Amino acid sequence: MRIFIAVILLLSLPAHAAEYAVVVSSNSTVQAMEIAKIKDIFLKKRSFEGELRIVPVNPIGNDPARTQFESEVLNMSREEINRYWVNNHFQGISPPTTQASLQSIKRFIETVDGAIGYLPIDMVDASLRIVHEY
């Protein structure tokens, strides 16, 4: 009987809690967002949420954050989004700005219109208001 009742809360639990999201200004018009506008955004095929200017913000270099944000929401790996940046520079497209830390990221968002990143869920206070969690 115990092992069957283990089994039951072990099934209950979520198969994977979220340890990131894309977080926007709590002030911001920006509700909801699909992963694939989300990509979109931060891939610069989309610059405009309605009439607001997005400005998507990525840490710099190779924080965990911004790891499994290019694996599991862009879904390419760093060589690939390497590539994709060389050959959009050619078209005059640049990458989202960067920040130096997470920290800095939350503050980018808090202040400039528009701006979308992403951050551990820990980080997430009413500042800020979650999209999309991953």
Second form
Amino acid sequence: MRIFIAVILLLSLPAHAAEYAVVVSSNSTVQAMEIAKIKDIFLKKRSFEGELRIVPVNPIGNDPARTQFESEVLNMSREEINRYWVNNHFQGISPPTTQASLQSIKRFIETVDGAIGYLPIDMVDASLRIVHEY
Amino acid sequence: MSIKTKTIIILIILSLTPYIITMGILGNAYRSDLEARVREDMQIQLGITVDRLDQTLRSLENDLRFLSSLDVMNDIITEDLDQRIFNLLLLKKQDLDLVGDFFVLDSNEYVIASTDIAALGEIYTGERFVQFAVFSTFDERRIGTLLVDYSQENLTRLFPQTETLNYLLLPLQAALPQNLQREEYILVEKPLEQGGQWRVVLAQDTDYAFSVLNDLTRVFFIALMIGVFAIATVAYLIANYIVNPILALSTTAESITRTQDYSQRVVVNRADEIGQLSIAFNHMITGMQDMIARVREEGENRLKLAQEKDRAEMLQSLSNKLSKYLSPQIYESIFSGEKDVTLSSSRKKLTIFFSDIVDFTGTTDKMESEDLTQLLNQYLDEMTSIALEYGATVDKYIGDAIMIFFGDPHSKGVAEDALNCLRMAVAMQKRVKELHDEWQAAGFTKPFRIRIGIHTGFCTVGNFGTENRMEYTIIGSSVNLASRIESSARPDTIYLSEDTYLLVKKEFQCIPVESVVPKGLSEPLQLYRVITEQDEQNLIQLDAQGVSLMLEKSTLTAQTRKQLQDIVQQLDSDTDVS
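We have the form predicted on its own; now please give the form predicted together with its partner chain.
What follows is the whole complex; the chain from before opens it.
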């Protein structure tokens, strides 16, 4: 219930220049990352950052964070993205794992080594590290 | 055991044998075969069911495998904060209509997601019917476990719902329930390929499995009972049909034996062998009846003959006894039928003979009665034998006297009759002389001497008396004269009347003796004495001129001898003087 309320509150916030941030665990060795690398990671063109296996995670559906991420970071429409993953599916490459909520994404990033996701900036706390803002 | 009972038993046995064989085949061979078929059908049914269960379990495993591979399972990492796994499991449970629950455990065995809400956050300790390891989709590391607490109901509800087939899902090593360990059930079992160590047991009640056979057997048994009754009835009727005529024969034979009624017959109402036997029996009885009638008739005839023979013998005996009282001639005449035994008479010229014993009373007074009767019987017997030898008719015995006549019933002529009478008389005197020696040798000091008188004349001869008592005899003056002549005779002599003398003088030498005057006659009759062989030595007879002399030496007394000597001396003296 608290999570639901938090989401509502986040959605009700007025948009601004850097509302979302690509984050990793604060324990991660990954530091700041340019947008092109982030795009490669979420399109599974890049799986490692050094020795670390990178695990991208998306929120499901039409979450605003995802929509914003696809349009600003990936710079691709949903149709392009779907077509991209259909093509890659036959090559054994599947889209990033998903979580149903931003809270889950935060828990996922905190828990899984090499996990990388994107959240509203206001959800980022000490357990996370921002590698990119958008 | 009677033929009837044997026949019934044999017919029942023969008739029941096919039934019993059929029942035996149904009860054993068919039962074994049917059990094999039932078992085979049950194996097929069980195979289908087990395949269905295996398919269900395989589908379950596939579902779990699929679920475990879903990206959403990555939510294990985030403890299913968004309940995506829960929703997924719940949908699957509803989809499968699962009796039981899905559980998703993290790597520490804590329940992250489950259709059993109460188990969330707890370490899972329940059954793990099917479980799959869940790997993260992004780095292939194990992040948890997906398992199902699978109730057997999910499988048992797949069992076909029949009242006659009992399906059981049992662990491989588990024993059968106690109620199935009896022989009333046919059991087949098959292990499941999926789901671990499970086996399905199919049990069918033998009563139902063999219900068709049992029904058939029951029908056969009822048919058997009806058959037994029908066969027994038919056997009884057949036995009666066969045996009753025989019993009738036996009963009739027994009745005939008991009652000796040979008019009884067996009723013949059939033309088979038994009927022929009955006909033959009746013929035999008819033959026996005829034979018995003949035997009875012959017996009666024989009895009559025997009775007649007895009567004849009795009559013969009586007649023999009578013959002793009758003259043989009279006896033969009467018994030969020549003369009727009626009061009748005729007049004939007969030669009548009388004899008696001289001084019988004086002779016998000193004798014992036994000796007297012995002597008298012997005498009369000897005399009668001689009389019969010469054809005489012995009229009667009058004490010691004998009355005999010749000329009736058989006559050889008056002269011949007279001659035979004389011959008889001579023979009698001769025999009496002979008997003298025997009697004296026997100690009788005074033997009998007899005298005989014979006369020939007309007599009335026939049966005299009454119708109840008759006597064949002769009556008349001639009879009296003959008796008188006899009484006039001297001992050891035979005296004749002149009538007889004239008839026999050619053959017998006679000398005239004293005359007698019969009663009723005025003039004396000249009597003659027969000269016998004894007399020829004893008598000295001289008939010459101036002399007629007859001397009987045996009777001469001393005085008579002296007188004769004196006469001779006187004659001698007269001769000398002249």
